[in-house]
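Below sits a lone chain in structure tokens, taken as the form predicted alone.
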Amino acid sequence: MNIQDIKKVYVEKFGTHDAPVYTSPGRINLIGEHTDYNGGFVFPGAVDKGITAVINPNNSEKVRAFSIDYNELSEFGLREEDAPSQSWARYIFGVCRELTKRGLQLGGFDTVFAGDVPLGAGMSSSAALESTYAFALNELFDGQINKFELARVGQSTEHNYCGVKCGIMDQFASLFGKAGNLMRLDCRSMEYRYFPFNPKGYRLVLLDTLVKHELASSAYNRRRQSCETVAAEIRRLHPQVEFLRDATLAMLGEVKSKVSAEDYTRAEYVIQEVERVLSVCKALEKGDYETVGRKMYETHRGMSKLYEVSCEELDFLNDVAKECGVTGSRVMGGGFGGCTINLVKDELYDNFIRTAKEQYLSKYGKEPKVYDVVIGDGARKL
């Protein structure tokens, strides 16, 4: 849906012309999955799909929010006890509460929004929604909150109002994205660096399984708990280990008898993945996309066999990619469904897409959706 359509709905609902428009993107992550809450590195980029919202203060203490995608209106106040019942509205409410906790003098507002981030595809439509409202409200109500803190506003919204103990990557990517660049973020120090990403002769493409197995949030939170349990056990022997990011496989081996087999394999995956991100950075600086691709396949294997957040459909598409000679492929995002991200040579692209669609249709009775990745800019006023 284009901006004019969203503005038109806003005028129909609230009658105001010339209300400002803001947008924030979803994201891909080339490598570095489930490392963010372990203090490690991630390597995301913003995409050219996101959430776009028309927002205008209404001189009251009430928020009136209309979701075009859900065709639903939600009205709520700005106090803690005013939480709305609709799950999509809780994201906006959570952002309001978290901004207020950081000292923003927030008033009521009217808003209409829509998105073209594919839902359930692992591209972080929720972070795009949080970032749109955090960025917009900070500007509209003359806040002085910097972009890093706005990313934390989104993260705290997930933790405190949506029940997911996520890391900071999704919100960071949505706010700091830069067209033509991926970003390496150190999730502990919050230092980041842009890496130009224009792989000549290759394309990045997402294949959406169109399945979303139940996470998702409970399984996610359990894995986070596993990581914290192992890090605490290693810390007894090595006090300098704050997160799994600081641990080595040798340190993990020392506590093998002290932790459950499941917690051990979860930690093994994370320690290996932190290393993989750094290897990919070095490879990208040399234009070595074969190494990048090999590391992507290693990540998929780890997420499937050690971290156990893949699913049959994702593994199937990963196998098809291998058979078609695709340079790199892996599950992207939290897992349990969603997309594979694939680094494909130009000359193999058409055959890969055709084969993946045919084989997936034959096995699962539907074709995967295909999203070509264009790396775009972060949160902004349009």
Given for the second form:
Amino acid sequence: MNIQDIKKVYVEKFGTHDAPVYTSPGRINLIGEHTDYNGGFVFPGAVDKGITAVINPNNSEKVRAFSIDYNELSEFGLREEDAPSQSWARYIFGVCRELTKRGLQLGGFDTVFAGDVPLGAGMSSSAALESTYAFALNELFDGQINKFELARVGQSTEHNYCGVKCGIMDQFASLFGKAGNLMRLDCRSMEYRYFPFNPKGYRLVLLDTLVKHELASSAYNRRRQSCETVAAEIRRLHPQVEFLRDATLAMLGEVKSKVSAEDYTRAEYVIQEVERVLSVCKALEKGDYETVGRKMYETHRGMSKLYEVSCEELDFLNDVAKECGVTGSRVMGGGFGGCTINLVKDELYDNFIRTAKEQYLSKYGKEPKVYDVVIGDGARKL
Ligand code: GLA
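Structure of the form predicted in complex with alpha-D-galactopyranose (GLA), given the form predicted alone:
In what comes next, the whole complex appears, and the chain from above leads the way.
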């Protein structure tokens, strides 16, 4: 849906013609999965798809929010006890609460929003929604909250109002994205660096399995718990280990008998993945995309066999990529469904997409959705 259409709905619902419009994108991640809440590195970029909202203060204490995609209106107050029942509206409510906790003098507002970032595809539509409102409300109500803290507003919304103990990657990417650039973020220090990403002769493409697991958020939270349990155990022997990011496989070996076999393999994946992000950075600097691709396959194996956040359909598409000679392929984002991200040579692209569609259709009765990645800008006023 384009901006004019969203504005039109706003005028129909709330009457005002010149209300401001804000947008924030979803994200991809080249490598560094489930490393963010372990204090490690991630390598995301914003996409050219996101959430766009018309928002205007209404001089009351009430929010009136209309979701075009759900064709639903939600009205709620700004106090802790005013939480709306619709789950999409809880993201906006949560952002309001988290901004208020950080001192913003927030009043009511009217808003209409729509998105073109696919839901449940692992491209972080929820971070796009949170970042749109965090960024817009901070500006509209004269807040002084910086973009790092706005990212934390979105993250705390997930933790406190939506039940997902996520890391900072998605909200960071949505706020700091820059067209044509990936970003390497150190999730402990929050230092980041832009990497222009224009791999000559290759394309990045997402294949969406269209699978979305209902229990993904509790499984996600359990993974995080495993990581924290193992880090705490290692810390007893090595007090400098704050997160798994600081641990080595040798340290992990020392606590093998103290942790469950499951927690052990979870931690093994994370420790290897933190290392992989750094080797991918080096490879990218040299334009060595073959190494980048190899590391992506390694990540997929780790996420599937050790971290266990893949699923049959994702593994299937990963195998198809391998058979088609795709340079790199892996499950992207939290997992449990969603997309694979694929680094594929120009000349292999058509055959890969055709083969993936045919084989997926004959096995699962539907074609995967295909998204060519265009790396876009972060949160902004339009
Ligand atoms: C989800 C979370 C992120 C990150 C990824 C996995 O997208 O929101 O914080 O943990 O999963 O890398």
